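One chain is shown next in structure tokens, namely the form predicted alone.
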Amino acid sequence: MSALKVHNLYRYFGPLKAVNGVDFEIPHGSVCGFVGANGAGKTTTMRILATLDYPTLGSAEVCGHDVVQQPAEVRRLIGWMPDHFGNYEHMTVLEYLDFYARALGYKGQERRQRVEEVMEFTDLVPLAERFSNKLSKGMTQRLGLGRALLHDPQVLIMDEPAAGLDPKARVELKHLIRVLAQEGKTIFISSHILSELGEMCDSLLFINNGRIVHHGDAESLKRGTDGVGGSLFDVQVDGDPQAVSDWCVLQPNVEFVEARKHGGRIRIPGDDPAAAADLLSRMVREGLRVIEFHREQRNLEDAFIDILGRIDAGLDPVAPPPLPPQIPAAAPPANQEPT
């Protein structure tokens, strides 16, 4: 059983298809990054998983519990950290967490102990007497994470937790997420900072126009071919760097891309490690004194742009799912606005 399972999920706001046939599964104990442009459908999908919105069609489950049919069970299992959440004037950090612990049903010594554990984990103890609405952005995000962790959820759903944070606060947040992952929690996190997602996530989901266009690990994206279907290598030689360019001119299927101080960048077709090994062997046999030869990795931003480029070119990697024949009885809130 997966921690999160979404099948054929649709969410319409009038003519707008905010979520348009989404399917994915996330296993227990993994960290999955959710990537997409503003308006791509990330927040709407997350709100449905958090039982804060209804799907128009399809289903979503948390640890086997349907978010529409079993919302109370789902809420006990998840910690929801939205991109923005309310603070209360004249309420300290300690009072804020104690208030939510009471709302969750904690009493007496158990409540005090749980609040202390969460404050220690999120490094909020020094801020206990600070007013909760007078914190910096980084402190506020730690407070939001603390609130989401009070009932020790199995699954954390985090919508843009790093947005607006300074570098130090991002490092602190990333550390906390790594610790939670090591404890076996499933974390579903959206962010625009793809490089950081790549460092801490086991897999990445790319969504575009309400549809999933990629689901895989970050390393496979970095190793993938570039936008023209080739693999880039940095070649450095002992001696005249012009030798790399001169050698490439005489080789079939090898393109000299850019000169560098001690050699240059070259492109070869495809993604075959054996072809790269053969290329290096041929260079050495034919007299190039190679001192460094390594494949350049794409950053995740480039990978995401490449995927969107293939979609724009009509090479959509995900075929659109068929429209389900019936609409379930559950209706969305009348005043709900698209996110």
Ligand code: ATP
The other form holds:
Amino acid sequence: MSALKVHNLYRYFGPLKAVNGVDFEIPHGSVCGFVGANGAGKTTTMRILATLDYPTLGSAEVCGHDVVQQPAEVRRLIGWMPDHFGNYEHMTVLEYLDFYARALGYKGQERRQRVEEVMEFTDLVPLAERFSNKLSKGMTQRLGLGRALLHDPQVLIMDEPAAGLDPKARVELKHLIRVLAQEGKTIFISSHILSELGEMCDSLLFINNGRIVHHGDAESLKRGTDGVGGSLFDVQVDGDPQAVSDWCVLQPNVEFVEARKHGGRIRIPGDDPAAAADLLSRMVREGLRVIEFHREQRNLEDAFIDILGRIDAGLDPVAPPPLPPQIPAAAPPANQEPT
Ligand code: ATP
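Other form of same protein, the form predicted together with this ligand, not the form predicted alone:
Shown next: the complete complex, the earlier chain at its head.
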């Protein structure tokens, strides 16, 4: 059984198809990054998983529990960290966490212990008496994470937790996420900072216009082994650097991507090492005086843009939604936060 399972999920806001036929599964104990442009449908999907909104059609499960049919079970299993959350004026960090621990039903010594544990984990002990609305962005995010962890959830859903953090605060947050992943928690995290997601996620889920356009691990995406983007090489030559682009123009399967000081960046389809070896030997045989030839990693931004470019060009059409949704009666907005 997967930790998260989303099947044929739709969420329409009037005519707007915010989530438009989404399917994915995330195994237990893995970290999955949820990537997409502004308005792509990340928050809407996450809010449905967090039992804060209802799907127009389709289903979403957390550890086998349906978010619509069994919201109380789901809320026990998840920790939800929204992109924005309000702090209470005149409530210290300690009082804030204690308040939520009470709301969760913890009592006496157990409550004090839970609050103490999350404060230690999120390094909030020195800030215990600080008013919660007077914290920096990084401290506020740690407080939000502490709140989400109070009931020791199995699954953590984090919407843009790194947004607005300075580099040091981002490193701290990344460290905390890594520790939680090592403890075996399933973490579903959205972010625009793709390079950071790549470092800490087992898989990346790309969403565009409410549709999943790719699900794969970061390394294969960067290399292009998922059949997207091909393989990139940096080629440097002795002599006229333009010799590289001139040579590429004559090759049917070699794309000259960009000029560089001593040659250029080139691309061939696929991921076959034998093709790379052939490429190099052909270059040398045909007179290019190659002094450097090495494979380059694409970064995740390259990969994402490649995927979107191929979809726009009709090369990787996204499968049509499996069912034309019958729009049911408007789902009642769930305005309660999960406990
Ligand atoms: P961002 O990265 O900017 O947070 P996102 O990928 O999280 O974007 P969503 O917040 O899920 O995107 O929004 C998807 C689309 O649905 C957007 O066009 C948004 O304006 C719209 N939308 C979201 N919530 C509502 C709502 N309650 N009513 C109407 N439209 C909404």
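Everything quoted here is computed from the prediction, not taken from an experiment. Rigid core here is just the name for the largest C-alpha set that superposes within 1.5 Å across the two forms. Numbering follows the first chain given and starts at 1.
> Would you tell me if Leu124 moves between these two forms by 2 Å or more at its C-alpha, with the rigid core held superposed?
Moves: no, less than 2 Å.
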